[in-house]
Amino acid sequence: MIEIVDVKKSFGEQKVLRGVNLTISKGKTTVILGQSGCGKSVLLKVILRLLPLDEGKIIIDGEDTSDYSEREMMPIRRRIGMLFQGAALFDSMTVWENVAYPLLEHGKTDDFDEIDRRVMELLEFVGMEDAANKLPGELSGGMKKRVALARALVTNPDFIFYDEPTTGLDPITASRINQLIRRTQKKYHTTSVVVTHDMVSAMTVGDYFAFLHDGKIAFAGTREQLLSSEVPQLREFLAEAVPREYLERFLGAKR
């Protein structure tokens, strides 16, 4: 479980997070929604301490990491797999080398056969086993995301963060990524956080939802509570972001 308590983050005079309070439930997928540029990705980076927080607390499984040094954060980060928006693969490494990198970097094992078994197991899971010897430049955007997910899973993390996992993908490829996120959660029982403004993706993968607006969580709850919410800013966001067929499918909600 991750507890985010009154977290604030500014860049100069620009206040991005103005007191975020949110609990990420263990073993479930929490989707953080909001307009582009509202601070969703910043929140993920603050949890990972890739960005320092200005005020507040980040508590991970009862451990207050708010004042942790870079060295103290390393064991925490090893428990978190991250799927970056642009996949962030190493261009000069093959697919196999990209997925194996966390195991080699963190010295989890020096048994090459064990590393190879783990890498190929995950490449098969994401449907990329035939691309093990290819370079990222030979892959499509959706293929890169699948390889990045395999890399995020290779160390058996307790948590996985997905930053805009379907951005830039065509609808068919985005649907495949969404289904893969669901399969990942069910098979590995990870606690997942998905940041997105794509409501089709959110509806497909989410168990719980939080809506970030004006630097604060304006809503948090289930899908049913989301679609019946009377929070004005959330209703406006849903009216713009949710396709009609999804509103009709989930609870018969109407625009």
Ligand SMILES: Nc1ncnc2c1ncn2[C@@H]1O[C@H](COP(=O)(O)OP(=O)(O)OP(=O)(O)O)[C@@H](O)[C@H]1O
Contents of the next structure:
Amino acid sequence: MIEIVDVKKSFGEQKVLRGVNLTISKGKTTVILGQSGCGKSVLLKVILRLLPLDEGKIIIDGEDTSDYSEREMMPIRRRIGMLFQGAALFDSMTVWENVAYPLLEHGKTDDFDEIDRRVMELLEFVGMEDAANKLPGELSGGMKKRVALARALVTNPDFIFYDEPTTGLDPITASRINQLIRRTQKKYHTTSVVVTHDMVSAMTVGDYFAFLHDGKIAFAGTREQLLSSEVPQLREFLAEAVPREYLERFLGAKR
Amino acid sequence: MNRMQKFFFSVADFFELGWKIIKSLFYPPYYFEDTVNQMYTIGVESFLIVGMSSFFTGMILVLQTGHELAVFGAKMYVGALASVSLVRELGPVLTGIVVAGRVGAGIAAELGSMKVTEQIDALRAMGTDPIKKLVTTRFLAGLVVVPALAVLADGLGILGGLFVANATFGISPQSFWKTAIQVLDINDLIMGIIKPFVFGALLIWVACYKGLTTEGGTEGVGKSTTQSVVISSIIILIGDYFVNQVLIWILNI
Ligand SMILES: Nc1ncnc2c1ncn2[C@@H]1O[C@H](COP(=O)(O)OP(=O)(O)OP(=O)(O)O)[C@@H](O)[C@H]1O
Ligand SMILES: [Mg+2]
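Cool, the form predicted alone is there; where's the form predicted in complex with the named molecule?
What follows is the entire complex, opening with the chain shown before.
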């Protein structure tokens, strides 16, 4: 569980997070919605403390990390897999090396065959096994995203943060990725946070939903609560995203 | 924040990075493989250009001083003069500046683009310390390779001088070589090694700092790269003066 209490973050004069309160439930998938530029990626980075926290508390599984140093954050970060919005693959490494990196760096095993098996398993899952020896520079944007996804999942982390996992992907691949997110969460009881604009993806993977607006969480709740929410900005956001009838199909639907 | 404040903040950050590099030497993990790879990269990238520039510098040095010395009938000392100036001064400074332009720029650009494409964040997110993985490895490699390159520069510079001395002034290679070697004492050699060691440390420190603090996309990478070269070249020249002072004081020469 991750408890985010009154978190504030500014860049110079610009206040991006103005007191975010949110609880990320254990073993569930929380989808964070919000307009472009509202601070969703910043929120994920602040939780990982890739960006310093100005004010507030972040409690991860009961451990208050708010004033942890870079070194104290290391073991916590190893428990969290992060899919960056821009993939952030290492240019100098092949696809295989990128995915193997977290395992080689501090995995539990040094056994090359085991690492190779795990890496190839994930690459196959994201449909990138043929590109194992390519460099990131030779891949398309969507392909990079899929490799980055494999890298985020490879260590079976306790938490996974997905920053727009399906943006820029074709519907078939996007659907595969959604299934993968769903399945990972079911199988390993991973606590996941998904940032997305893609309502299909949100509805497929999400257990809980949060809407970030004006630097605060304007809404947090289940899918039923999401669709019946009276928060005007959220209603507008949803209305522009997909037809209402489409969203309502997900109500009460078994996933 | 005004410019002055910004400047002092970045100087503080710069020294903080230096402190982090030093601290990082005392606890694991150590990335030996990366360090060796960096040594190889730094060496391979620069030995040709360092060799070329010092070879021609040696030639020019002899050409310029030869005529002057000949006026005083001291032509045979041209080898001594060339080797002392190369070993004590020109070899280290030339190597420092050439490596700053070649390797320093490369490091600033590489780390800078890693910064703006979030690769540094990705490393941190996976629990890797980017200082250890990217900076300390390059720093250690620089400490080893830059002095080695300076020795190469000294040697090739003297060789260049030797050719010109022979071709232009008719000094035999044997006697040029003899005067060039005889004149060097232990203090010259100490100076010739300490200087590039310090310059190597400075230029890689600057390049890494500029790389890691890059902001503003690809345009920012370009800026960092240029600044890295300009700043480290200036620091090398200023540092040269102070290293000279300190060494003269310590070695009592
Ligand atoms: N490192 C930074 N320095 C300065 N400002 C930043 C930085 N990172 C983000 N910002 C600013 O913070 C705001 C929120 O950015 P963020 O990337 O979190 O948006 P987002 O909600 O993820 O948007 P999108 O959906 O487009 O990805 C933006 O206005 C951005 O300009
Ligand atoms: Mg974002």
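Since the structure is predicted, the reported quantities are computational estimates derived from the model, not experimental observations. Numbering follows the first chain given and starts at 1. Basically, rigid core = biggest C-alpha set you can superpose within 1.5 Å across the two forms.
Peer 1: Determine whether residue 127 and residue 215 are assigned to the same rigid part when the chain is split into two bodies between the two forms.
Peer 2: They fall in different rigid parts.
Peer 1: Work out from C-alpha fits how many degrees the smaller rigid part twists against the larger between the two forms, would you?
Peer 2: Relative rotation between the two forms amounts to 14 degrees.
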